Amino acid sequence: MMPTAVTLREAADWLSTREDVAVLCHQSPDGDTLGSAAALVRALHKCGKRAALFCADTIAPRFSFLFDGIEKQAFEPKTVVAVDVADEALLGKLRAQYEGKIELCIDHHPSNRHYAGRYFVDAKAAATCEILVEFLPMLGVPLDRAMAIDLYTGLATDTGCFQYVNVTPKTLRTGAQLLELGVPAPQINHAMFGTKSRARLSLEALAIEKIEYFHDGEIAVAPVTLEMRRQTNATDDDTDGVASIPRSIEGVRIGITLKEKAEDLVKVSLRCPPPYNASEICAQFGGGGHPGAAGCALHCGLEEAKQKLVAAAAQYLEAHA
């Protein structure tokens, strides 16, 4: 397939025409690609599609309430889709499967790479949930409940309950269309953001403690080791809290953490506020994401992920002073 921008219009359209969707998520799945792939299954099977879910990764628990109601179906897809997925290797194990046979990839991340056959990317948007709540209505199907509690999770997840930078006066009208349907904003944000598992309580407290700090205190480093998760029983889930931890210190300008996931795998998550831009960082090491958040892989051990990463923070603060 030759990849070609569209228009949402256009990716309505073709899309209307398709039977039997499988709508992707991306690895680690967060709640923006889980509310935006739950929006539009429920959107196609309104449309009288058969249509479902797939992700890589086990969804953690706390977003179970974005599939209530949606009916499970088994078939055999004839139209593959992406939302929320900048990059097939964030597939993880489905990439095997569908690579080069994604037909339409709907995401807001500037690093996306333009694999899919049709694909529209609006990197102003604060959510790829955004995106939907303009594309669903295009497909013939007035927004519901339903899906506007799935689409407010991802928006409100992927703006930090809309304190990042990232948020537009576009963003907080779609929020406030949202809550017009009938959103429990309170419950959903309670959840997301004010509810801990003691396991990530744990967790984020033997990071804090192991916090180091470089270039006069502007970057600091949180790490998420393999013994920690062991001694906490935390999930994947339970670390995604400690991202933000790094950059919330007084003084920090770049929060680095590194999530150890084998002896030679590390995962990186990188924040910083404006003017600096963390996904300028990440693509030196192949990675990318937003001007405040951003991720990468490192295929070494935590001492010299940490080495290479604080020396690439270093090196873009001198340049931005």
Second form
There are 2 protein chains.
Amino acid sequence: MMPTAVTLREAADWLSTREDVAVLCHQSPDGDTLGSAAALVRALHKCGKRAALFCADTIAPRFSFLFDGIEKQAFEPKTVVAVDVADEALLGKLRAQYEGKIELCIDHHPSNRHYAGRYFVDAKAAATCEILVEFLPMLGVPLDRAMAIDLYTGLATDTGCFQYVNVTPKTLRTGAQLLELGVPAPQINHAMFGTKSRARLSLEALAIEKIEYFHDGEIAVAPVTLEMRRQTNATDDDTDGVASIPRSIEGVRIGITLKEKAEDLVKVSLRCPPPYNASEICAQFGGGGHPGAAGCALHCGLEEAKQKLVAAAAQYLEAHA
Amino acid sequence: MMPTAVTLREAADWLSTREDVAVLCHQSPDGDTLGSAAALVRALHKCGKRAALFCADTIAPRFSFLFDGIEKQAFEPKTVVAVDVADEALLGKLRAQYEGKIELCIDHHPSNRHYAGRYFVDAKAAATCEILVEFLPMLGVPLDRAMAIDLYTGLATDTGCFQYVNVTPKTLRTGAQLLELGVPAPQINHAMFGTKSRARLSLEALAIEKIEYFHDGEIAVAPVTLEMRRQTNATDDDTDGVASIPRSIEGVRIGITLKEKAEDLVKVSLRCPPPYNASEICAQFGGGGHPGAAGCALHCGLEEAKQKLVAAAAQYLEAHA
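Could you output the structure for the form predicted in complex with a further copy of the same chain, given that the previous block was the form predicted alone?
Next comes the full complex, and the chain you just saw is listed first.
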């Protein structure tokens, strides 16, 4: 079918008629894609359907509580749904298997490529989990505490605990609704925001020491090299925290983190405050994301990636001065 | 008068009959006492009354936006109100002038001493600002954007941006209500939570690299040496952030930060989660504080201080195993 925008109600009515559902997450899974998928699987199970979550990459142990009590079911999927997946390319190694077969996508990324048979994309939602708080009850099952824990986690992690520019009055009211279902928010917040592995902390310290400043201190670049990862035994997940550091430095307007994935592959994370738009800068390199946080990948070495990104960021700042 | 508990409505009706109001903050002022006082002064001005804010200590520059556009008025106070002040002792050097003269206190601290003629204390409120969102409209003036900015700041700072155990569904709904009045929350959040000086960040990185672990990784010790401060040009204020780091590491139960103040003086900051009590350990060295965070000072070198604190912490953990 031609990809078609649907309402949440239409999506729910359609999904209610389907069986044996594969729920796909994006690669390098975060709290929002995992929380969304886990809550959707729970809701489908409650509807008496078989459902399971699939993700290209290993799920970090700190997210394992999202799946507490979900029954593992083996079945041949007849229906494929993606949550929080802006682009089929983000399915990672699941792409080959599922490309062109995704029948429903629910997402909040403005950069969503509308690749699914039916798609509901609300770019004003702070998290896909915010959308699912409305969507899941439309399947005919009320939200329970376990779903609320999953959905709260996605809402909190995608907003830096209600701190980022994507937070709306609705986001906070959705949080209130989830707390009322008995979510142990302080424990989740501590696990998500208040705890770091030794490896993560050491990696951050190494990256901080290598931060370079450009454009009168308005651009800060933090490198995460393969060598730093080896030295600290940091996992992919451990590298995530670095991305928020350059942007947090006084006077910095554009914070750039360069993760060396291979000798000729650098993943870039770019953060900036309003009125700047991180995704516009990343779009120049084939990437995308949100105004406050975006990413792209460059097939070159770290030094070349740095020069290209700094040049693009400086040009952007001058164009928006 | 004998101190009397009043309802918010009674407090508002009484305050509406009064003129020339001094609004008192607590010493070492934080976002909640300043945001509450600033919003109350704005509301009283809108009611056509003279009102001004008083605080014993200098207000940090990062809070100056709370007072944007408040007219400075000189008058002899006829009415004294305290906001977010649990105890007259917390008035600092204003105490002598105002002790026994405070006619209304609005507060959320469970430890409030009920010293004021009329008091409204709601210990379930996450912040005094949460109470004022209800209270100010009772004075007959609707909340405006400037008041909402003040109140949001107090709500956010007292909850670690909606992260701490004091956050209730009402807290989040109050936040939503304030956002709807046009609060530039991302900018406020960034200024309150998201910004670090280069010196602070560099100091933290140096301290992290020198963290040592003891007692099977349950005790972590971070040093802040005079040399590190010289190297990074860090101020006293810049060293504050280090104290929260050791405790945030996975597996750590007691986090210790040792600040070398002179060759023979070490200030100790100790953090631990329930059921442990940081102040019990610090009491052994003549210090004190709260269960979660306490401090003490040792007149010795850094290495000796480390050995003493680690020994005391290990003994404490074994006694409470």
